[in-house]
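For reference, the chain that follows is the form predicted alone, supplied as structure tokens.
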Amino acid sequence: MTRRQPLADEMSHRDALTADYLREMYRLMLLGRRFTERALELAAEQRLPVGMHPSAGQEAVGVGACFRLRPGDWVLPSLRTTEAFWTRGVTVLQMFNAIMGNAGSVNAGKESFHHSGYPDLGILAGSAIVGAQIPQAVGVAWAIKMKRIDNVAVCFFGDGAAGRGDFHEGLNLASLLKVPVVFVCENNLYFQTVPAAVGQPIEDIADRAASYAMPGQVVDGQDVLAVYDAVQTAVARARAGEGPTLLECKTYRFLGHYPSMLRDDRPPEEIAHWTKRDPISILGRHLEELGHQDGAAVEAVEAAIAKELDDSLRECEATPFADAKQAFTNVYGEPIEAMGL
């Protein structure tokens, strides 16, 4: 059955985040807010060469997920968990080289910047099909279990992708297998510009768990504490050797689903109630009620974040981009002068 309601055990995992993991957390989905605002400019401007999903809103669910996972972990993230990134440790400049597509990227340019992948940090290149990484997640949880470690694999998806079969074949072979893998699904309601109900006849899909005999829980994805409790309980889970767990994160896009999509149809009042719960103004409270951060503090990782994206966008804009030849690398198996290529 679905749970709604964080369990007792769950609560302690949140006791033992101190005031500067809480204050990182902040500071990371500040820093995601910003990063996208600065990208979304350089769209306006027409300087930006590939398209983005814009996270704003969302940024609780990538670094509530990611927050204090092992560097054995692997992360395989969605369209919308760009925090997912900054959470496992990618840096300002190796985003904005990834967003525009240069030769300092991680791919010498062949990569967008939300399917590249990081190897060293634990990110595992996303497919560009929708709901495909829910099956390549179980195969890395697979290996995962065959090499008898206890790392897990995190696996982002959005509400649309839980409709498609990759969604069911994956989560039927992982709890077959038992393999350790989280599933977190960012269900921000909306089918990009229809609302999910149009293509789901379920409220929660939480509530498909039970189908494949694995725990489903549904979680405030604007709480940034409510997710990481409920995926540190699951990683827990995993690690222990009891299999998969679903998470349904319910949460909102603040922007429209793609940049040059003006029309919104969204209803205006459903927006003004979810912009009221901005994940990044809920955990600045808490921290202001618990006395970890004041105003002074926020402006200063304000100042922070502002200079990281400036300097970091002059050297992204300062390198070239990449060799045509580029193109070729890291594509076939063997050589392109052994093909005749």
The other form holds:
Amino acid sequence: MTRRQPLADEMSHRDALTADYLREMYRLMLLGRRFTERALELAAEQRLPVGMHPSAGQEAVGVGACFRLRPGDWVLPSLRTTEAFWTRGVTVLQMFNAIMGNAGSVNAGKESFHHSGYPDLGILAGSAIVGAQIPQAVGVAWAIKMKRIDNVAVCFFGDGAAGRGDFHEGLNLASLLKVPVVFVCENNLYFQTVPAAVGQPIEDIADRAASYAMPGQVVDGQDVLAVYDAVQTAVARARAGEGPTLLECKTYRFLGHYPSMLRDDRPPEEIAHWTKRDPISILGRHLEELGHQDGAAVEAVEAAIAKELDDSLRECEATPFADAKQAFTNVYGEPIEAMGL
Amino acid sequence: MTRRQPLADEMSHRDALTADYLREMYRLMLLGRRFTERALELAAEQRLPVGMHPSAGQEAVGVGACFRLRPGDWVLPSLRTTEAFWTRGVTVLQMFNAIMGNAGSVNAGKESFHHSGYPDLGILAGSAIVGAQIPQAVGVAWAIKMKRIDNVAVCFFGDGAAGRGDFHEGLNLASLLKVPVVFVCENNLYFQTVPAAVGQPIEDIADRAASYAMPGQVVDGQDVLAVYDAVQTAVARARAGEGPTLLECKTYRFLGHYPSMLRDDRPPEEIAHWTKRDPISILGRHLEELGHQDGAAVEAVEAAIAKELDDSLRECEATPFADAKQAFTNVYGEPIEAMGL
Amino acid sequence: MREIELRAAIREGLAQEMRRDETVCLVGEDIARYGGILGVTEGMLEEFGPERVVDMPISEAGFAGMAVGAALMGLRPVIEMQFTGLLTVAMDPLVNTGAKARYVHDGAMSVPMVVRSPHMMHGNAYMSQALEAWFAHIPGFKVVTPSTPADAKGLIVASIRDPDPVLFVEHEDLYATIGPVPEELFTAPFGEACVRREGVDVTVVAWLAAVPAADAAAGELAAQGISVEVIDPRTLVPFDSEAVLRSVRKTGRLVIVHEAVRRGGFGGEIAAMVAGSDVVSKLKAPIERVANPGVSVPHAKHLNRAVLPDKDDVIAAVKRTLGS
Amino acid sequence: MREIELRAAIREGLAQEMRRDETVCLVGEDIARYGGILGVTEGMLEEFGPERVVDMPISEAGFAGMAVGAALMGLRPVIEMQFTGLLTVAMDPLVNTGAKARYVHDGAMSVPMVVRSPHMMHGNAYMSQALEAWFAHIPGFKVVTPSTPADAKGLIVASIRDPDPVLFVEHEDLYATIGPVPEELFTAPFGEACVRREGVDVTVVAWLAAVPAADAAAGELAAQGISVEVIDPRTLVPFDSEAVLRSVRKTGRLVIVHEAVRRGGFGGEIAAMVAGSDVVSKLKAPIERVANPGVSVPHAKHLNRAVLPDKDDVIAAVKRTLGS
Ligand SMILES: Cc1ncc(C[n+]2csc(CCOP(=O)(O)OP(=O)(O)O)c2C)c(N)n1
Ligand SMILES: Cc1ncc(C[n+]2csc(CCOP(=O)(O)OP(=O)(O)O)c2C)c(N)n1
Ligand SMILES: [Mg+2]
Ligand SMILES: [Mg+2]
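Output block for the form predicted together with a further copy of the same chain, input the form predicted alone:
Let's see the whole complex now, leading with the same chain.
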């Protein structure tokens, strides 16, 4: 079972990333892609209780942003930030168990895959209410500040969330309290079926940072190293007590919003354009140019991932569902019967 | 009983305002001030059911903004935009009845003075939830647009409201739908007891207009003609189908937030500074310079206002309270008994 | 009579009323271009155009407030919340600006808007909430809960024509229910319960997806010689108290079934209404409530099933009232 | 014992617990510099400093969500809503992000936060709402409703120490109530009702400002030879059902009094609980509920008085249960 371990060292700029690290980024993105594909197969076979929001095309954001976070840092994923899970160390088996909702799921199946939290790994469960994690992240960062530790909160959300009151109130509060939080907007140009332009009258959500007197930056979300650098800079700023940053990663989801959605009305040219900007290929080419990875190496990674997926899925499928009684636990610190009604 | 009538003509720039109009502006602001003083006396004598939010110092905003609105335009006041009432034609007697909550009140005492609506005069009742009128104003303007009439909605709110999600969602929607609404932020530098800087990390709320791709402008809220011009420009833009505008009128409340508040912790120098920028004196001096109004004329206005206040208060005090049964009407289109539970 | 799906019945009601009344418009996320995530507004954009069928940004609070403003101006907006849990972000515009407008204007203004809110009970703790009791608690709001295609059509039209804000609750599990629905435009009445099945031993009151569960239970119990009367109130506000009292006066036994959490659910209000009437002395057994026993709705199928009431839970409750 | 105002009792409980536990912090509008619009947090900024006593912008949804995040990290935030009507803007962070966090993390995380929410019933339709029934409906939330200074102190401390989100309801009309309050730091138990006055003829259950009204009614009725037992549940979630059942078993008559709107109010839940128990067969009269009969709370004094329940309404209801 591979569980990614946090990095101990302090280097941060991309130039300081060794070949091993770059290859690790590549592996994480590829794992995300292959896992999504496998999960969608399961969904097509009606073997998932609900489904999942495929992250294919957006892998660079979660991997780049979380790659060098530390223990004690907290990540608040959006409904699509699957790669935050891998990158912070969730295992393939855990992820399969989570999408199956079986007893091996971190929450015994109480909550869905994309709203699962892994507190041991510094991941909070996201809400199904788009944007709700933004004020929550401010609170996490505020607690970090109160404790005088130099951790950070990294909060992911989609372009759709940027139209919500929570975005406004959350960023305003973060700036006023000067808390160590990095807001990572994954602008994949759509919210569900609707083009981002229907939701925002401006081109760049990053420009909204000005309303909160915080730095805002547009980032190439298909280039994992660009994401890595931008987040590292923002994280360093946050750790130094200089407050929050808004990063907008321009990206694209290669697949539909959700497996059950009947139609994908996005223009084929647009899909084709972005498919050419596959974050995995982009890093792959870079690694090849640097001589860090050749075709054989990629095949080996693919094979290892395939094996891990196979093994984990097998183990997952052998895992029972939690006893129905567990549906009634952990509502309160006490049993629900203690509520007297 | 004086009820201000809407202006019929189309002139808009301040230079086109005749002396009569300027004197009318002066009278409206002075009426607002004297009414507030009288109301506060009543409050001090415990003769008001709850109290009122004094607008003293901020009269130029409501008067300037509403002075040349047309029938069919709608105003959504904030809790402090008393002058919108005068300027749209609410009478002194109606206002006294409203603060007394008697049977002569437009809503029979069901709702407080500052949350009273006068649909006949194009005034919607405001909510006690600060900022709630912003999305509502967008809806009013959207209906206007759907009806293909060239009316506008004018929405007032304080600096405090600019931190709310409703501000963000409302302005975003207004811009996306390109509806005829003018947002008038009355930035009086405080929200209740707290300095505006605690609520906003930026100096000018008008700058937030950029987040919504709409024009934003800082206006001298103590200069009724500056407010008048800025609003006229924005209104013209709205009537022409060019969409919303955000205006931020810098102003100051001369008195405390609310009569029942025990302390006013604002720096005396600050109060003194702003008291010198009394909007009534500013227009008064302007009128004097233009030779439109002399001391005797001012005295005559004062006397007329005093008489109107006296007469109306007397009539108000002779007005009974609504029958208690009226508390139970107009919850639904049908009587509440029809709800069956 | 022609039979159609409940989903299509709502769509037909909306469309026919929109043809009749041009002030009716649809507002919500994904409702125009896509036709609604659950397919209810399919084809509306094509027929009624982008002015009357409007895709919204993710701003439920904002567009709910906007709908209130528009309704005050005489439009009749029908807004879609993608799932009932989303009501939590729009409570202020709905229950304050919306529900109180008539009162604070002392009748001079009204807010004829409809909030379509689909219960999606097999999602997760956030989405899968049944919050009708919140709205029933608010003076000024009406609450409509159809369970058949014909009622869904008649009640969506009645909701649009109602002068007050209406929470129109839909249910994902019922969208595919097929039933006879008149082709012409019609309204179903508010405040008139429907006796889905007559019986003499026990009264079961149920709404939304609990109606088929109650009905299935009643069928099974009939085979065991137990005669159950199933009452579907169809609207919770207004509520047809008389229908329930009449039935309980006859049966002396009452079971209330809903998917919402039991504590604070609307079932308590119905039980209290009966306990507050003279019928209380006719009760032969304590009033039973079958509902979510008090947990957030879990995701995984088997846990989800354990929490939501089903036919077997109804059967067990009916038997408890019979002491068996 | 020393007697102090309820307002001071809450303040003392907060301050003593803040001295003991440095993770407790206060968040809200006007609470720091000014000491709270209703004066509850006076002097807190001076003693505990601006890190732990924080003035907020007008962003109830934002700072409620922030408090949830902080609570997940082990802080114990106590947030102030300036009036209960404001809860409407913060339902999502409170009842979703907040109340469901323990469940979705299957117990690995918890949200020890307190929401102080003062009922201000003499304001207007928006401010003056009593929304405790909404929160009681939400699995994961607890609801605390003290009516005496000692309970207010003991329960605010217990609320802070509770591992789950607590709606701590205060009442403007009760802030000046004076009563004996222990000087030391102590907690009052959740889920234990208090019999304010013993009686044998009729049971009256009341909370918050309805307690003094019920007590005054009981006093007047005693003079007329009618013996009323007044029960103050003190916490609605958890609820001491046993205490109510025990009393009604004895008296056979039940009157429930609250200021919230009757339809969907928590009184219905209590009535349903009794009607759902074997005690239902002991009832000698229908269960009465004294509450706002179903309107927004009006502003003007005489209208306001007509809507809110008072002593005379309680007396009339008690007499109805006695058939007199
Ligand atoms: C507040 C809210 N409104 C609506 C929904 C329904 N919904 C689920 S995902 C989604 C789109 C989210 O878009 P975006 O934030 O851009 O994230 P993406 O799916 O593109 O990653 C919507 C509208 C929701 N979950 N929450
Ligand atoms: C959403 C909301 N939060 C808090 C309050 C309590 N409150 C009433 S007035 C006020 C201050 C409003 O400040 P601002 O918007 O600047 O208007 P001003 O009073 O300065 O005119 C507050 C916090 C409220 N009414 N609504
Ligand atoms: Mg998106
Ligand atoms: Mg202000």
